[in-house]
Amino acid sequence: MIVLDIGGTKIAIARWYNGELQDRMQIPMPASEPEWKKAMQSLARQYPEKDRLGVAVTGSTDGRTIKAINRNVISFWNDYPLAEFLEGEWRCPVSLLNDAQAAAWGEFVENAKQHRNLMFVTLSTGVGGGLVLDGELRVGHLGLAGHVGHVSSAIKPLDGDRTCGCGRLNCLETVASGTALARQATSLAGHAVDAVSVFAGFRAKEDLAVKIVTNSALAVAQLIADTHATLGIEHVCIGGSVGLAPGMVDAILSAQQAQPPLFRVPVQTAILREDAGLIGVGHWISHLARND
């Protein structure tokens, strides 16, 4: 089988075979979509494929189609027809999942399914997630399901309300993504600073670069609490680019011990770093393979 992992800034391809990714490899994400096919039509030629094709995707999904939630991350990327493209390339079955549903059943398989209520949740781009609750990945009819990301937050960000590319106000991405960090470090600074430096600036102890990572941790430790006082969760795991930043994490632990004890749940860096969601989408289409 092939894996694909379709996000806002990456796309990722490897083999899948027995439960590992072999001859992975990354390409930046097209900004046009003429560029994005060609881009899919060179991997489909590199990556031939006769059984499945396993898709890890950003958005929301209904098995064929694909939604953008937040409209500005791809531009081209609302109800398009993917299942469709990516059959006509590959010669093959597709199945598409959400890139955050499949980060969090990659997590629960990985850690030995020993947490049956977990949460993943990636800090990148953008902000997703995903749920498995009593053992069982949470998808919903549209795929939507764990996608907490666009959760209105109480903690606002630093340069005042925004609305989201979703359409709703101050939802957690507008706090904690990478594109949040810069945006906010931006306005304050008076000059254009990316996330990458904001969290060198953070390492740094710099005044500001600490206020906006700190205020993102506490954005994402409330999301933990709402979370668990709703669904009872039992573990959290934290991926994304933003989110594997080293201090992030950190961060988050440090921002819990403002919430309660009971609502404080323990949150680790994502075991399979970066490559969650392809190694996620594996194990998931084993999975229905194995129950069909």
Ligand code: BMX
The other form holds:
Amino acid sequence: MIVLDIGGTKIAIARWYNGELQDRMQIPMPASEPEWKKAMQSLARQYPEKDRLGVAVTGSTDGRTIKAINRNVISFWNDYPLAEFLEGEWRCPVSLLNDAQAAAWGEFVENAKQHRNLMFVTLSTGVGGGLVLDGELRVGHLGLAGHVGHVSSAIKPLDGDRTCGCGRLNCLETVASGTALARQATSLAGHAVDAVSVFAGFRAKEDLAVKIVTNSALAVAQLIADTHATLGIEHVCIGGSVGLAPGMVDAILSAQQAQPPLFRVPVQTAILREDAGLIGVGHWISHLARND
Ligand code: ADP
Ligand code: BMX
Ligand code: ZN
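Please give the corresponding structure for the form predicted in complex with the ligand, as opposed to the form predicted on its own shown earlier.
In what comes next, the whole complex appears, and the chain from above leads the way.
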């Protein structure tokens, strides 16, 4: 099987062989539909497959089509027939799963299934989430389960109230995504700043960067407490390039001190790191095949 992880910023691809990735590589996510189609055609030539293509993908999916919840991320994905397009290119069956849901399943399996109520949170281009409850991955109606990036945050963006690309006000994604960190830093510093520089500043203890990362960590800690109160999660894995940036998980752990002890769920860095989506979708499809 070939596994693909399509995010708002990058596309990763690998062969899935005996429960492991081989020949992994990644390319930037093109901004326009024609460029994106060209990139997919090129990947299909480099990674031919007869058996199945497993895709972890940003957006909500019913298994055939894909919808961008945040319409600012991929403008041409509005009930886009993604499975049909990829089947045409690879000429094999295609399975689609939300990227953070795939990652949650990957972390559950690779943690030896010991945390039967687990949430994965990706802090990346957006903020995504996946839930394993009572040992089962929750996909939900139209694949929406776990879209915690679009829960309203009581901790607001530092550059003022913001309507998210999903249409809601002050979503977690407008506070804690890589896009949001860069936007807040740019607006408050008065010049262009990206998420990588925000973290460099945070680690160098620069005032503005510390404020932005601390505020984002408070919002994530609150989300974790809210989800614990709603669903009884027992373990949280943090991934995505922002979640994996040195200092971010420690900032979330510190921010949890503002919560009463009952709501401080254990948090750790995703053990699969940047491969959680690829490995997760591989495990998920293998799991479905065994249960058929
Ligand atoms: P995707 O959303 O496609 O899965 P990533 O997980 O790489 O991709 O997330 C992309 C976001 O992470 C962008 O906002 C980017 O600026 C930010 N980012 C990438 N590398 C780092 C880093 N080392 N430290 C902090 N932020 C990063
Ligand atoms: C957004 C949403 C989620 C996704 C999350 C993380 C879109 C296109 N995606 O909240 O489905 O799981 O981002 O995705 O609306 P990433 O692109 O940051 O990896
Ligand atoms: Zn939103």
